[in-house]
Structure formats: structure tokens, C-alpha cells
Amino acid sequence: MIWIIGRAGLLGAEVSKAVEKLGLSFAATGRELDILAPHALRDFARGKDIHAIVNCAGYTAVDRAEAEEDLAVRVNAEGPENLARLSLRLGARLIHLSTDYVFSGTKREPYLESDAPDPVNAYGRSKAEGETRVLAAGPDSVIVRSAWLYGRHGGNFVSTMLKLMRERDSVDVVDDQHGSPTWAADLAGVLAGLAARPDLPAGIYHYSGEGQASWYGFAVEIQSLALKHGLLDRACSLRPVATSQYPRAARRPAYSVLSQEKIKALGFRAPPWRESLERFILSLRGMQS
């Protein structure tokens, strides 16, 4: 059995679908089961033949984390550590989600799994600490770093942009931060595939959409595809701006593209991000028809 944690979130809901599509048995839990409560976790696992735990739960409010770093660390580091200890006790494999924000963004070529984390904000620090604790408590664990995630469930850049494009005549979008947009359904398929492979080497892997863009370039493509497929009935003016013109509580890495050669060597495909975005836009159109 595969145990999916964070079933109602942006990613967790998609992982449940992906696991079901593979014909694998699974259980999915949400907020009713606190990953900060080891006894509750053990009670849930008791009597179940769990061979993999996929942790999609996390504190993801990047700006709010600047004022709530202790809480972010509890959810993003202490909770995953509890899961790693439990997985070791069960003889199960923990697959834990991390982020491109563990990096500073000073590099100008894709980050490798072996590059040292150097986060520039509280959220990134909490996720980097989570990685360290997970691998220390459960050496057989797998960590998957991803980036710029969007999908049907929960708030994300695509849904925000579509809303703003419908409501406004112009939208300013940051053009000097670069990363790789990733559809949650693509990532979920990879996580399900990893959970189904008992021979999977432990350690850190990167997975995101293939290619890179700035937030502005991402927004331009969102609008183009939304107009093409009838999700927008008019264009709005998109204006590229510098990060300095759009102050936020948390610093963001200027460049956080992830190298994916390691996970590709296992046979997993990373579709071009524009291809996945169009498939996602088409899925939204299907919901409206």
C-alpha cells in the first residue's frame, strides 16, 4: 500500500489520481492526521501493509514564512523527520517533496542534486532543514525537488494570472526571476512511479517542466493559450518589471532551474513546460464546458 499525505493540496490530490491510475492500493490522509504527532502517525499505520509514504504536506506560504519561520520549520522539517522515522520503523520508503527554493539563485546553469543548498528566505531554510532531517532519520528516503508548481487544486501562479487577466486591463509581472513551470499532474505521475519502484536508489532527485522561463514569460504563455482555447475573451496588457519594482517579504532566487538528468536516467520524462501548460489549459476548458 502507498500512503499519500496531504491529499487535498495542489499536489496530493493529483498523486492520488496517479496512483489509482497505476492500479495500486493506497490510503490518503489530510489535515485530520497531524504529521507533528508521531503517536497519531503510528496509530494510523498500525496493521497496514505500507511500502511507500508520499509526503505532499507542507508549509508553502513563502512570504508569511518570514514572520512564521518556527512554524514553517515544524511543518517542513520536524513533520517530515517524523515520517522518515516511521518509514524506517515500517520498512517503508519515504518520498518527500522539496523545492528549488533551497538554492540561492546565484548560479546561471541548472542546479544539480549535488549542489549545496543556500536558501535566501525562511521557507527555503525550512525546506533545506527538512531535507537534512529526512535523510538523517531515514537514509533510504527519496527527496524530489520541484519548482514553480501549478494545477487545478489550491492557489498557484496560473490561477492567479487567469483571474487578474479577466479583472484588469494590465498586469505587471516580474521578468528577472527564472525557473521551470511544472504541472502538478506531471509531477504526480513521477511520484507515483517512484513509489512503485522498490529498487529505486535513495537520495535527492530533481523534477520540473523541461525548459525555463521568467514569470513574465510564463504569464505571456498563459494568456496566449487561454485566448487560443477560449478561457479568456480579451487580452490584457502584460508589463515586465524588475523584482525591485515588486517588493515582497521574502527574497526569491533569481535563477532556480533544476537539472533533471539524474531522474531521466531512471526513465522518467519531463515534458516541455509549454506543452504541459497547454494540456492544463485544455483541462480547464473541459471543466467549463
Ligand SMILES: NC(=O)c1ccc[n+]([C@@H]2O[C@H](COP(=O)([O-])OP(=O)(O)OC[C@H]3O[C@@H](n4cnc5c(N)ncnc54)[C@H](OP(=O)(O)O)[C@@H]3O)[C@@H](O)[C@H]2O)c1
Contents of the next structure:
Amino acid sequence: MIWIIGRAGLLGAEVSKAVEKLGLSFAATGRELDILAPHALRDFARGKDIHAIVNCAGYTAVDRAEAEEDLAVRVNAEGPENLARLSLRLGARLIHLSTDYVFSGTKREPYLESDAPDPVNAYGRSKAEGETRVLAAGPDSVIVRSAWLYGRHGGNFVSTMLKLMRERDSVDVVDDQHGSPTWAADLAGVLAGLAARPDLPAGIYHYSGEGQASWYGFAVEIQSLALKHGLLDRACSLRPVATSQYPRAARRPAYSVLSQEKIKALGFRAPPWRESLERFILSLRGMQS
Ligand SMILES: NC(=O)c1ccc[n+]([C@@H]2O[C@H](COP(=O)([O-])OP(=O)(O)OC[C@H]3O[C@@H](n4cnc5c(N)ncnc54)[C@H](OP(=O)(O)O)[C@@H]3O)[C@@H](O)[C@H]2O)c1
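Next, report the structure of the form predicted in complex with the named molecule; the form predicted on its own has already been given.
Following is the full complex, with the preceding chain placed first.
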């Protein structure tokens, strides 16, 4: 069976659905089973025939991590290391999530899996340390770095933008950070596929929506699709601004597009990000009616 950890999160909730769709048996745990408690993890796994663990649990508050780096490192590095150790004992494969924020964003072409992490914020440092500790403790692990996730569950850029667009006449959006918007349901499908294929090579893979955008460009597309499909009944004015005009606690990479070539070579498809965004917006419309 597949063990999904972080079931209540933005991504974890979608992974359970994707695994179910493939007809695979699974168990899913949330906050009640702390990834910082190795004995409790071992107790949970006892007697179960677990062949893959998908870890979607994490400390994901990018700005708050600046003031809580110790906690971020515990959850994003010590926790995953516990899971890598346990995977080794169980003879199961750990599939662990990481992020484009392990990179500084100084490159101007898509980041490769072989590029060295050089994070510019506490969250990125904690995730980079998690990668190192997972691969050291569980060499058969798979790490999937993704980016700019949105979906039905949890706070995310699309739901925040739709709310602001309904409430305000104008919204300022950062236009000098570029990345790849990724629908959590697409990523969940890939994670389920990886969990079903223990024969695939271990190591780091990148997966995000195909193509790139700035946060402003992403917001423009959200508004346009939401108007087209009746989720908004009027347009609000979107204004592109520089990061310097929108100060936050954590620095962000200016460019964090991830190369998809390695995972594509395994046969996984990354849909163009606009295509996925439209499917997501249509799924929200379905929920409204
Ligand atoms: N969101 C993005 O844009 C993005 C981009 C790239 C990569 N990722 C990575 O993708 C993964 C999933 O992200 P997400 O956006 O789905 O995160 P999320 O919505 O914040 O979900 C994370 C879940 O982990 C749980 N959790 C936190 N500490 C835990 C612990 N000690 N033991 C067990 N569970 C714990 C959280 O519970 P509480 O809510 O109760 O704390 C939450 O349900 C993370 O590894 C993240 O770094 C995310």
C-alpha cells in the first residue's frame, strides 16, 4: 500500500484522490501523526505492507519561516529524514516534496536537477537541508521539486486572487518574479504514478506546469479565465509592481523555472500551465453550481 503523509494539505488532499483513481490501496495521515515522532511513525507502519511513502507534510509558511527557522528545519529536514530512515527499514520508497525555492533565481534558463541549491530564504534553506538528509538516509528516495502550487484545498495564489478581485477595484501584483504555476491535481497524478512504479530510478526530479509567468501574468490569466467561465462578474484593475514595492519578510527568487526534461523522459506529462488553470477554474465553477 501507499502511505500518504500530509493528507489535509493543499497537495496531500489531491494525492489521496489521484492514488484512489489509479485503484491503488493507501493509508493517509495528517497532523495527528507527527513526522517528528519516529516511534509513532514506526508504530503506524507496523503490520502494514507499505511499498511507498509520499510525504506532502511540511512547514510551508515562507515568510514566517524567517522568524522560525529552527522549526522549519525540524519539519522540513528532520521529519523527512525520519521518513527516509523508516522507508529503508520497511523496504519502501520515500517520495518527498521539495521546491523551486531551493534556488536563488539568478539563472535565466530553466533550473536542472543537477544545479546546486543556493536558497535565499529560511524556507528554501530548510527544504534544501531536507533534500540532503533524505538522500543520505534513504538513497532509494525520490525527491520531486515543484513550484507555485494552487488547488482547491488550503491557501494559495489563485484563491487569494479570486477573493481580492471580487472585493477590490484594483490589485497590485508583483511582475518581476518568474516561475511556473502548477495545479496540485496534475502534480498529484505524477506522484501517484511514481508511487506505482518502484522500478523508476531514484533521485531528484523537477515537475511543474509547462511554461512560465510572472505573478502578475498569472493573475491576468486567472482574471481572464474567471470572467470567461462566470466566476467573476466584473473586471478589476490589475497593476504590475516591482518586488521592491511589495516588501515581505522572506526574499524570493526572481526566476525559478524548473526544467522538465528529466521527468518527461520517464513518460510523465506536464500540461501547459494555462491549460491546467482553465481546467481548475472550470472545476471551481462546477462546485458553485
Ligand atoms: N505550496 C507551494 O506552492 C509549494 C511549492 C513547491 C513545493 N511545495 C512543497 O509541497 C509540499 C506540500 O505543500 P502544500 O502546499 O500542500 O503544504 P500545506 O498545504 O501547508 O500542507 C502541509 C501539511 O503538513 C502538515 N504538517 C506540518 N507539520 C507537520 C508535522 N510535524 N507532522 C505532520 N504533518 C505536519 C500541515 O498541518 P498543519 O496545517 O496543521 O500545520 C499541513 O496539513 C511541501 O513539502 C512543500 O514544501 C509546495
